[in-house]
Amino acid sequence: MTAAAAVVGTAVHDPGLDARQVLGRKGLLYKEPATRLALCAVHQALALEPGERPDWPLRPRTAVVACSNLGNVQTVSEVTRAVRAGGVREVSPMAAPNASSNVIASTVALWFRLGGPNLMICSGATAGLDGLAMALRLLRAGRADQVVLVGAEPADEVATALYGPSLRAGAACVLLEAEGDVLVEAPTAGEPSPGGPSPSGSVAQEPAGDLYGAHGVAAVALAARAVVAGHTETVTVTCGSAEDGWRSALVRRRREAPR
């Protein structure tokens, strides 16, 4: 696996901000909450203006890795109920595509004209850093020159009922390339340091609330910002749970080669 990748863009989206203020009014009909959150985070990481729609040529060398465990669970629940009540004819043709497990990644790719591989990571509490590992594999294999790593979780009725009241809606995005001043290393498995999953040895901010599968992406984004701002040189970010295991990754400034 590539030992590290450069963080060249970050965003942690405020879920209280209306998606129409970020993305504009067109194209949002029938988009699920988690998909809207992910689109907003990617839009901000790409430094687009509010309401600006990307009109650049297709970018075949940019991949999308999306991390979410409960992103479309409400739609899946509604589709299942409709089929049980009246058969497949009761399912709205506008809602059916949202039942795809890959809907967040594929929608991000279509919206921003990104033609590289796109895939979903749904591996529980470690999803954010598992997605980081997959992003590094894509870069190492030469499948992409840039990877859009995005995490998003909703806090709708079904998601909250499944996960618990600590779930918070949110989304974050990290843009990864081969070259840059701030690096994130490949995640490793292991127990968190005493005191819990907070970043260690730094003044990096923790993601607000329990973002579940998006937590790891948000933690990397906030750690990279702390390094860019000069608050610290290294940050260890951690995500996971006792049930799902733990992952950690080091975010650091690139070291100058000795002369």
Contents of the next structure:
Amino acid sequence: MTAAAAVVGTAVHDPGLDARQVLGRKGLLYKEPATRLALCAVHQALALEPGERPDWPLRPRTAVVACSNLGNVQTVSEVTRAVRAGGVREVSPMAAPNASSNVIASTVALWFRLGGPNLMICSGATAGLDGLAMALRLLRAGRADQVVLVGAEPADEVATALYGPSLRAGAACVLLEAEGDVLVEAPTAGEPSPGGPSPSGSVAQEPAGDLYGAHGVAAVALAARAVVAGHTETVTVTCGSAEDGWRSALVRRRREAPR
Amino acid sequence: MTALILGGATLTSLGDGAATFTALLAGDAGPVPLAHGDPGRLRVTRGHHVPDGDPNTPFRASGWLTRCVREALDASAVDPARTRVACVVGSGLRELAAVELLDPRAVPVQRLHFAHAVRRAAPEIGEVVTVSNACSAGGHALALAQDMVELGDADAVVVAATDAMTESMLAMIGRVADEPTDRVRPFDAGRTGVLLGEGAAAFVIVAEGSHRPDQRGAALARVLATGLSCDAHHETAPSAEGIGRAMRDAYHRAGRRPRETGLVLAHGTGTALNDPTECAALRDVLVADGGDPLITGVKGAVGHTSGVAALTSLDVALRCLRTGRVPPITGLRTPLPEGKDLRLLIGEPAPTPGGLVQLDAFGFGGVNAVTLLERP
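Return the structure block for the form predicted in complex with the partner chain; the form predicted on its own was the one displayed.
Up next: the whole complex, starting with the chain shown before.
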């Protein structure tokens, strides 16, 4: 079995777009920025209509792999401040789900009725392609027929202070299945080529700004779009940092005829 | 295909794996006064701390992980310099205790996850991924590790987990409790809620039948499969249907029947949300298939160790298989009504039943992992 999967849907969510326009007005109260961004990206990758709320039966063969490092650091800081100032009465129980780092992955599953394996990858600058590697394994191991791979980072005060001023809020989503015309191969470890990560094709495929843990997912989404559009046949995407190491993955048009 | 566990290392509030098992058999372990944060403001007065200095020091979880990974590699005689070794680290709370210093300059952002801590133990380890799947993170890490060795993506995988307490999670426990809990009483009719525990664990697994040039000792257990599911049901409340799907997935992947299971290491958090739901799922899947397993659990003695919980249970399960003795559920006096027809082990240790061992791990957001083990 090949260690590659097909990209059958993509989205790179514009964080300037109001989540209520994408998702509708209901159910967004108490959702953190990173969770909202992730929901918007998945909504668009699934090609749902603006405001359409999924009401399909639970999909137990669809997995969710979410990639984010800083999604809940603002909540963690706010809860800590509140409890130190006034005790637990100052803490909203509505913040409880947000205190757990996996809130993005589980909220995507709940919102879109996805009952398959559900993973939250928090492994730093490589998280996006680490998540891709795990997503491909879920398919190869027969744990799912489709994987919703989503990356999201916020750029709130706490996240930016931890990461640095280059951090940009954003989210992206890639839908992965076994069969399709555009393939993404299992990521490998390796530093980017001199001059930074550059595509082997003719179109630059770098997301705008530094999306940290979401970067790898956004890069795969953009690369797949370039291949679909016929701008190029193959693109190498890279994410990582000097501290966390680097991972690269190849996005390419399927060479053999689809079965 | 199945995987083998070659060696491991565990750390809980009761000490290493051997000390923890001894205390569980004696049934006398309990929580200590909470030493992280301000118990009065948190409305949490007790916890299960790893006794290694000030619990308010940051990056404790990383230190325990480094120690357990090193010990697990030594115990298994797998050398990352000579073979392809990857690592999957499960953690519920990562190093968010460092974020709670409220001084971002004191927290290098790459220290919120665990590649750094793993490579301090073994610099040659390749892929290191931190999976933050709440209180079932260790079970998810085990599933992914088995997939990696079975698919040939690594020759061996260190499946690890680590968690230290955070004030934000303690605050959530204090916020939802009627009054502070004195101890965790899994499956007890008079349960009063959960307490946090701390610790870490690491185990080395390889695909069964794979070339193992470095293997020194015998395998500790065969991992048949881990079933995964997400409830997609409610933000914080578990669902028996979703948990049941993870159990059925495990038996389906293993090609075995629920009635073959002799022992269950339950998730058993001592909460109104978990315990009746877990009982219902055990009845729906195991009892309905003709099973009648012995059920035990560890959180009454070591607290809820968050993302480490599944691997804490795994270590106890391995020792049950090796010693032939199952420790009782510490803290359980009178079973809850939903558990009356289940064989919850109270009071004294029992002989280890034959058959499979099932490990339950469920987390916030309805993320479920159920593992099946047997003697190698």
